[in-house]
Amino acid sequence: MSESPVLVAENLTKRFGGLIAVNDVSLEAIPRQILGIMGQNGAGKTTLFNTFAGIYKADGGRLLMDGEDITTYPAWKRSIAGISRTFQIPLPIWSLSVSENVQVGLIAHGKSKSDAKRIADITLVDLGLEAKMSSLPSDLTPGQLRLLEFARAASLRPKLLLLDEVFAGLSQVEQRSTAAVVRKLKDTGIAIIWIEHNVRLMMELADRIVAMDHGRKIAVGSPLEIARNPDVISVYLGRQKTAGAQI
């Protein structure tokens, strides 16, 4: 028996002036599943993502979290409801250590200082950052900064984790360790929505994929179904104009 969705988006629409960036999109995020959102630049996936997070207010449709209407909730209230996210550009607190950066969010969510340190350090070890726990963020490589950004969101063990290009700039080793943590989080019951340009990784990790184009949802299904979908193939091959290109 399938689990009830954590997040339900019903006919979400977001406009910027005359531009419809997200056009009547509906989807569900289900516990123990990774929902990938893929599309070319300008497809609307980041705007949709930011509408989930509360950065943007939807101009139409509604958003339900465990059956509760959160459409008008600001970002901080969505965080309390159980939504956590990463950002494409890491923004750590530069004056705090790597471990302290992770602890801050945990303490803000009600953890004691000792529990926050324990959870933060476990998360950082899982991501291969154990040697950097006492370092300042300025001592990290760009890839390690992305891992720190991921650790801050993942450590909260939210109901819904929003991952924004979390693998970008990582080495192959860092990608493998991060993928292992994503799978582990999924197995604990967290629902994950993930934006990613790396199609290979998307096909390997996602349980379901939503493909977007010009703000519209053009397909949804398993990775295999998306790879075989004629509308998705048309968008990718038509734009890339690369003979023999594969999704």
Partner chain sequence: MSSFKPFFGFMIIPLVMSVCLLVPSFNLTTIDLLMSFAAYAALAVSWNWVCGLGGLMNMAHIAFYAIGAYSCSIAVAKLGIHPIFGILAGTVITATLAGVISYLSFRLKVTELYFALLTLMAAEGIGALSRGFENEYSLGGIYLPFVNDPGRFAFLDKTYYYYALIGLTGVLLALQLWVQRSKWGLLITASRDSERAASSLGVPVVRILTSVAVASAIPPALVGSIFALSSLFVTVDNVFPFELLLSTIIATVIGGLGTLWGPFIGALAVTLIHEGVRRGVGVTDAVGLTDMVYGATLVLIVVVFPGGLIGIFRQLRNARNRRNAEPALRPEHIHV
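Switching conditions: you have the form predicted alone, so give me the form predicted in complex with its partner chain.
Next up is only this chain, free of partner chains and other molecules.
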């Protein structure tokens, strides 16, 4: 196909006691592409992200970043290697301002203090958060907290961006500006993996989609292929008739 993948996951498995949250999942993230991940609550999507980002150590399988084995890297080293992620439940640094929250990552990635501030502020302006730059995260709405998550991850210009339900709870206006930034990032050559419950949005934005169920990857393909996949329809789309009808 087009470009070679930045991230290759081979047979990743993550267990919590007896529960296999991620079961033998393999996938590839390709530059300039948005890989959507869909699946019901508890399908293992966030856990998959956490094993990518190094919050959890995989119990089995390998992770290759540009061919380099990063399976044993701690979280911070994966970030430096080029994986950025957002948290599904926003995890701001509460005692730092909104702008400083973004600066932290930039500084950790070697930017000077003044460069970090400049890049952070540009990112926040792009996302419509300019009025909140010097506020504390506690002054933000839930939607703005998600935007902050997105700003922190996106400002680092990663090779791979992991977005965990960034659109949930955003207003229409915020959804549009965020989608614009996502597209812009994609065009700069970043690979994006994107967890989303909004099927319509996913069909619109994703280049390829992986469907998960009970920790397993049950299908992969273009949005159209996924929409027609009988397994996907039976476990997922079948229960969301309205969403399915809109495709």
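Basically, rigid core = biggest C-alpha set you can superpose within 1.5 Å across the two forms. Numbering follows the first chain given and starts at 1. Quick caveat: nothing in here was measured; it's all calculated off a predicted structure.
- Look at residue 17: with the core superposed, its C-alpha moves 2.5 Å between the two forms.
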